[in-house]
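Just one chain follows, in the form predicted on its own, and it is written as structure tokens.
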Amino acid sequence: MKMNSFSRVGFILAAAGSAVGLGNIWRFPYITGEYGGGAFILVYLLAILFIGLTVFLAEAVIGQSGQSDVSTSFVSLSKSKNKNWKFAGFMVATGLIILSFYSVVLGWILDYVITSFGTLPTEAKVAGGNFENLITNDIGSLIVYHTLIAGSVIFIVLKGIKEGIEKINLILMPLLGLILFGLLMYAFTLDSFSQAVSFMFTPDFSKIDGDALLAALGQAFFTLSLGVGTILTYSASLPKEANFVKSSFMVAIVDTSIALIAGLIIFTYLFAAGAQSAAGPGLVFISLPVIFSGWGTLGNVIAVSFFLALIFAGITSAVSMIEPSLRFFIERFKMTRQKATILCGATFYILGIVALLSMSKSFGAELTFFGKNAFDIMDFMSSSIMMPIAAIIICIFLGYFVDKELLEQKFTKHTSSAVFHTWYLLIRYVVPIAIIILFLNKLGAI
């Protein structure tokens, strides 16, 4: 095995480090609630078993075959050794987007990790009044939150796949399962517990419509982190003989897994406050320190022990992102890693300050252009755009311009002639139709 290579627990761990995020803690509840429970959730696991994870697996194959930068494994996999394909290397860019402001976001959170200790806001009103004055008007402390998680990611980074990453993720993960195991467990002592399960795991069709659909293939899709060359990445990281279906599969379950605890812990605890399941993005930032400020000092525990549980959510997907612009430009340009991360470090931190300085009262008009600040420019143009396009050119270079039998070589060292065949099936016909739809919904949006 390569020094600088995964073990397969570690794949498993960092790959799931990757898709276990803010979308699975903080997102994915608050849309459950919008569409309704059960149903959605039904939808949402079909999703991510026919689309998620076919994709997943595209990009776990390439990268598996390849071993190299994603530029240079879609060259060397495509049937002509086509050289037009390294501009499929333009998704790493997409990771440094998103982390530009998802490092903004966790600025966020660690202010709540540290207002936990203290009085909680007893009020909705002055709860959202706290969160619009903390990204409208505290510029600095912004700016040190930022500073703060931008180092950690660089300095985890700087170590290495073995050293930095995988040993982040054999920390942070199990430490992020303990904590929410806990809240789970607090949770089950609660009368509300069994309405939060009645919600989630009793469907009501009559919720479901176009939009809920187009949710829950949009959720399965981006919690998984793909399109953006991570899992691609990672699996070049993985010795040519690991078994990459299993290992993708087990990332899927442990994505997943964590989004429904999550879904029921904060259903349980909004329930046992009589508080509305449709709470909106606004959930975790001005209904749950409402909620938690009624439960005296243990309020304060679970607080601080929520907010923790999303910044090791949000610290272990932050170093996936950086990874695949790393690799690009060490293999690519010969740089060393150190030069590399400096590079891309650099990238994303000043980003992030334009990101939050965008949603300033001070700044924001400046940094406004054709009605989105920067910051929401930042989260449309990856989210909407660049990784959509990136997962429909996988789905087409797998499908027809890699040769189908190599392929299927490499899936039944591993699993049987009929799931290779039931894949093949998605990844040429059924999975870019649905991302295309998913795209082409989103631009109407704009």
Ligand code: PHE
The other form holds:
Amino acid sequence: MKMNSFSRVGFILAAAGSAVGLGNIWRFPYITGEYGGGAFILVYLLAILFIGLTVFLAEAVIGQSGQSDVSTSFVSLSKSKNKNWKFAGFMVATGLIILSFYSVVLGWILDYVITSFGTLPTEAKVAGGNFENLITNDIGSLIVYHTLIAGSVIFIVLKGIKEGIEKINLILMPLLGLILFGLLMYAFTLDSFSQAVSFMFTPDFSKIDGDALLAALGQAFFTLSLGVGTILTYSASLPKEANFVKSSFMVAIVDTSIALIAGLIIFTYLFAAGAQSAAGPGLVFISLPVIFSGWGTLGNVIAVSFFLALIFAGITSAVSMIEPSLRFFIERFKMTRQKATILCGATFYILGIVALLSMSKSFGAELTFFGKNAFDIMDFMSSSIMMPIAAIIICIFLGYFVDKELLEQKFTKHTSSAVFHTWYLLIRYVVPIAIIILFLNKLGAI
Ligand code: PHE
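The structure above corresponds to the form predicted on its own; please provide the structure of the form predicted in complex with ligand PHE.
Next comes the full complex, this chain leading.
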């Protein structure tokens, strides 16, 4: 085996580590809460199965065939070997942009890990005030936290795929599993557990509208780390004969299970205190600390564990956001890993500083353009524009510009031809149309 490639288990762990992140533990519960629970989850599961998994398999097959960076892999798999496919490499920039503000959010969470050792706020108003103060006022701390997170990410990826990324996942993923298991066990002992189960699994279709469908689809993409070249780049380090189909299903199963478990934990805790499920993005930062404060010292233990779990989940995702651009510079510009890491690390670090300053009272006005601050612009550009465009390009590429027989061969080495034909149909028609609708809707065109 090459020094710098994953073992198959290492790949599954790293891809699952990428997929499981703030998207599962922070974002999934709050949007499920906003869209009313059961029916949204059902739609979300369908989006994962038919759309997310389809694009996941697509990135995996391109990556494993190309064994290189995004640009090179696109060109080498295309029927015509047309060099213009190298422009698909733009998607690696999306990972860097997401990483800039993801690192800032991980910084907020680091603050929560630390403050959870002390007195927790007993009132929502105080908790809200604390959160607001942290993100708009406490620039010094935010810069320190962002620097610590960015530094850890850079340190890990400098060591490469096997010694850095595979190893950190080998350590953090089991720890994450352990903490979530403990938090779930505690949830079991609370009366509100059954209320959380019925909230999450009794569908009320009156809550589902176009917005909910699009939110489910967007979440499916984000949570599976699609459209930024992460899965493609990780798959390029997957041994050529490894079963990418089975691995992809396993990652999707792990990712979905963790989202559901996180949802069960959080809703049980919320309902135990009679709190609202529709609190939005502040759910984890404002509602939960107040609930934990009612549980005495145990509350502190749970709070620290919970926020640590978020950090662990987030770090393994963060390293996967920078890796596509590293591979890009290493393969195409023959840079050393060190040089590429310095270049990409500095880029996302500086963008992160801009993002965090743009949320502050002191610099917010200067860093707000067209009514959106820099943080929101980076979020919007990446998840609403660049990710969907990349996903459409991936579908069109495989559906129309790659030899069908070749793809069939690659799939049927590992799975039945029925699975291949279903996937092919989805990638040619269903998925691109669904994404185009999502895309236009988000842009406000329909
Ligand atoms: N899947 C990660 C999460 O759920 C986010 C992510 C997006 C990671 C894109 C890598 C690439 O938090």
